Each structure stands twice: as C-alpha cells, then as structure tokens.
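Below, in structure tokens: the form predicted on its own, a single chain.
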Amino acid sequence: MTILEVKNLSAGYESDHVIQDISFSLEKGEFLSILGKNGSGKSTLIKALQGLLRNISGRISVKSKDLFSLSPRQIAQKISYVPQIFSFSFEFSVTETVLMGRYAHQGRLGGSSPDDSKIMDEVMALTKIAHLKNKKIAHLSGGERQRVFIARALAQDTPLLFLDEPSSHLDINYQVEIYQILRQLQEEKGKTILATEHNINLAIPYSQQIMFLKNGGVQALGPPESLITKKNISEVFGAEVEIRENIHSKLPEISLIPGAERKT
C-alpha cells in the first residue's frame, strides 16, 4: 500500500528553489534514507514534505490525501517529525515534552486523557526513557534527548515518521541505539520512516530504499544493494572509496581511500 507519493516537487526559500522536480513513493512499513553532501537539499526536502515551506510546487499525497488540502492539525495526525537536535535550555520535563506529541489528538480545551497517558507510557517504554520522566530536557545527554524527541513524535501516533539527521552529534553507541529503535518501530508498529542522514554506513543496513540527492535533485534512488557503488559515491560526494561486503549484514559498506584526491 502506497502511503506517501511525491510528484515533481520543487521547493525553497524566498524566490529560489533548493530542490527541483523530485518524485518518489513510499510503501507502508518502508524505510527511506536520504543521503547527500551538505547543501544538497536534504533538510529542505524533509520540510517541504510537511508543507512547511511557502515556495513550493508539485504534488504530495499522504494515504491518497492531497497534503496541501489538509490543515496543520490534520497533517500532524499523519506525519510526525524529529528535527535535528542541538542544544535546549527550556525547563520542560521529559513527561511534558512527550505529552506535547498528543496535541493533534486533543480537543480545543486540551488536557490529557487516559488514552494520552496510556500512549505516553507505551512510547516511553519503547524508547527506554521511563526512568527519565521527571528530569528536565536541558539536563539530559544528547542520546537521551534524542530518544525523548522520538518518543514525542511517536506520541502523535502517525503512520509516517520523518527524522532529520537523527545520528547527528551522537557517539556511535547512541547512533546504533537510535536506529535499532527505528527498526523496532518498523517491525512492531508498521511505521513508515523517512530520514535524512550523513553517515552512509549507518543508513545502509536499516534502509529498504536510499535516495542520493545532488544539487537539489535526485541523483539515484533504489535499494542499497544496487545504489552503493564507487561511481555513485564519487558522483554524489566527490569521494573515492572502496566497497566491501559487511561480514554481518552481507550488505555493501564503504571505506574512504586514504590520500585519494577529493573531487569537487
């Protein structure tokens, strides 16, 4: 079942388009990783897919509904979003932050219902943050904070989950932990996931599809088994690499060639 369909999408800021003529679709339960150099349009694309930009054209359908015909609340009932996390100084607790994800399902008077509390407990258990519930966000480590924001997105109870560089600023243990949570969401909750990522080797084993962006356009799209090639990596990233088979996943894995001249 196609859950997200994008046709001829172009978008940007002010009068300029950062991404141009992007088309793709996602089936229920798929994981798509969007890879590209800094400035290739990854963050712009993930914002455009939520209708967050004014300078936008093309078509986006979510579960056969035209995204541009939906209200912000209706979009929030279909798409949850985890932005890049840097630093936070506000004093909301973990519980308060996770409950923010329920706003799209609450009435005008707001307030938490028994269902809200039940879902909050479930997502906090899934992301292993229940023991942090009374702590302030600003007092958590980067990995703990990222799990809290994933829990907040899960509390929205949407079929689509978007993440912008979820491994940024995290050490390798936390990076793997975040992606293992995402895989669990696929397998146990049937979530359809779209993530921008800078770590190619991290994205490969978790992705059913990979999209390479270059200069705001789709350079290549397909399964990692066919897309991770020396030619594609050279054309997209300007880097010379060796491709080998990972001994555990049996999927392709890249390594930079020391001393190789970087292309621009």
Given for the second form:
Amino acid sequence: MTILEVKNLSAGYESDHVIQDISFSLEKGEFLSILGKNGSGKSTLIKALQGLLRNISGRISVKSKDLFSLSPRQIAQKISYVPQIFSFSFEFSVTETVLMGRYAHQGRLGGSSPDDSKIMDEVMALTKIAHLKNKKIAHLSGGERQRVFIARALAQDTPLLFLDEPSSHLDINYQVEIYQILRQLQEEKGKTILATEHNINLAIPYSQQIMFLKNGGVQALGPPESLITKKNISEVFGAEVEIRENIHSKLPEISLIPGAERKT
Ligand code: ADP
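Same protein, different condition: the form predicted on its own was shown, now please give the form predicted in complex with adenosine-5'-diphosphate.
Below is the entire complex, every chain and molecule, led by the chain shown above.
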C-alpha cells in the first residue's frame, strides 16, 4: 500500500524554490533515508512534506489524500516529526513532553482520554524511557532525549514518522540504539519512516531506499545496494571514497581515504 506519494514537488521560503521537482513514493513499512551535503535541501524537503512551506508546488498525497486539502490537525494525525536534538532548555518533564503527542487526538476542549494513558505506557516502554517519567528534559542525556522525542512522535499515533538527523549528537552506541528502535517500529507497528542522515554507513543497513539530494534536486534514488557507488558519492559529496562489503550485513559500506582531496 502506498502511504506517501510525492510528484514534482518544488518549494522554498521566499520567491525561489530551494528544492526542485522531487518525486518519490513510499510503501507502508518502508524506510527512506535522505542524504546530501549541508545546504542541499534536506530540512527544506522535510518541512515541505509536512505542509509547512507556503511557496510550494506539485503534489503530496498521504494515503491517497491531497496533503494541501488537510487541516494542520488532520496532518498531525498522519505525520509525526522528531526534530533535531540539541542542547536547549526545555522546562517540561518527560511525561508532559510525550503527552504533547496526544494533542492532535484530543477533543476541542482538551483533556486526556482513557486511551491516552494506555498509549503513553506503551510508547514509553517501546522507547525504554518509563524510568525517566518524572525527570525534566533539560536533565537528560542526548540519547535519552532523542528517545523521549521519538516517544512523543509515537504517542501521536501516525502512519508516517519523519526524523531530522536522529543520530546527530549521539555516540555510536546510542546511534545504533535509535536505529534499532526505528527498525522495531517498522517491523512491529508498520510505521513508514523518512529520515535525514549525515552518517551514510549508519543509514545503509536500515534503509530500503536512499535519496541523494544535490542542490535541491534528486541526484539518485534507490536501494542502498545499487546506490552506494564511488561515482555517486563523488558526485553528491565531492568526496573520494572506497566502497567495501560490510562483513555482517553484506551491504556496501563507505571507507574514507585519509588525505584524499576533496572535490567541490
Ligand atoms: P540541509 O538540511 O540539507 O542542510 P536546508 O534545507 O537547511 O539544507 O537548506 C537548503 C537551502 O535553503 C540553503 O541554501 C539555506 O540557506 C536555505 N534555507 C534554509 N532555511 C531557510 C529559511 N528559513 N529561510 C530562507 N532560506 C532558508
């Protein structure tokens, strides 16, 4: 079943379009990683896909419904978003933060429904944060904070989950932990996931599709097996690399060449 269909999407902030003519589709349960240099348009694409930009053209359909015909509340029932974590002071507790995810499902007068506490318990168990319930977000480590924001997105109970660089600011153990949680969500909950990522080798084993963005356009799109080539990496990132096979996953893996000159 196709969950997300994007056709000829162009979008930007003022008069110019930052991303141009982007088309792709995602089937239920697929994981798409969006990779590209800084400034290539990854965050802009994620914003555009949530209907957050006004200067936009093309088509976005979520479960065959035109995104532009939906209210913000209806969009929030279909797409949840995990922003990039950074050290900010966020005065809310873990429980309060996760509960915000239920907002799109509450009645006009607000207030929790009996479903809320069941869902809250479930998402906190899935993301292993139940023991942190009463702590303030500001007092958590990066990995714990990332799990809280994933829990908030899960509480929103949407078929689509978008994440902006879920591995940034995390050490390698936490990076793998976050991606293992995402894989579990795909496999057990059938979530369809779209994430921007800097770490190409981390994205490869978890993605069914990879999109390389360059100057706001799609340079290449496909499964990692065919997409991770020296030529593509050189064209997209201007970096000379070697490609090897990962001995565990048997998938391609990038190896940096110390001292190799960077092409622009
Ligand atoms: P990436 O996420 O790949 O680093 P972005 O989508 O953030 O790339 O940026 C792509 C381009 O859009 C850049 O040239 C950037 O300057 C521009 N841009 C990003 N955010 C804004 C904004 N709020 N207003 C105007 N231009 C922006």
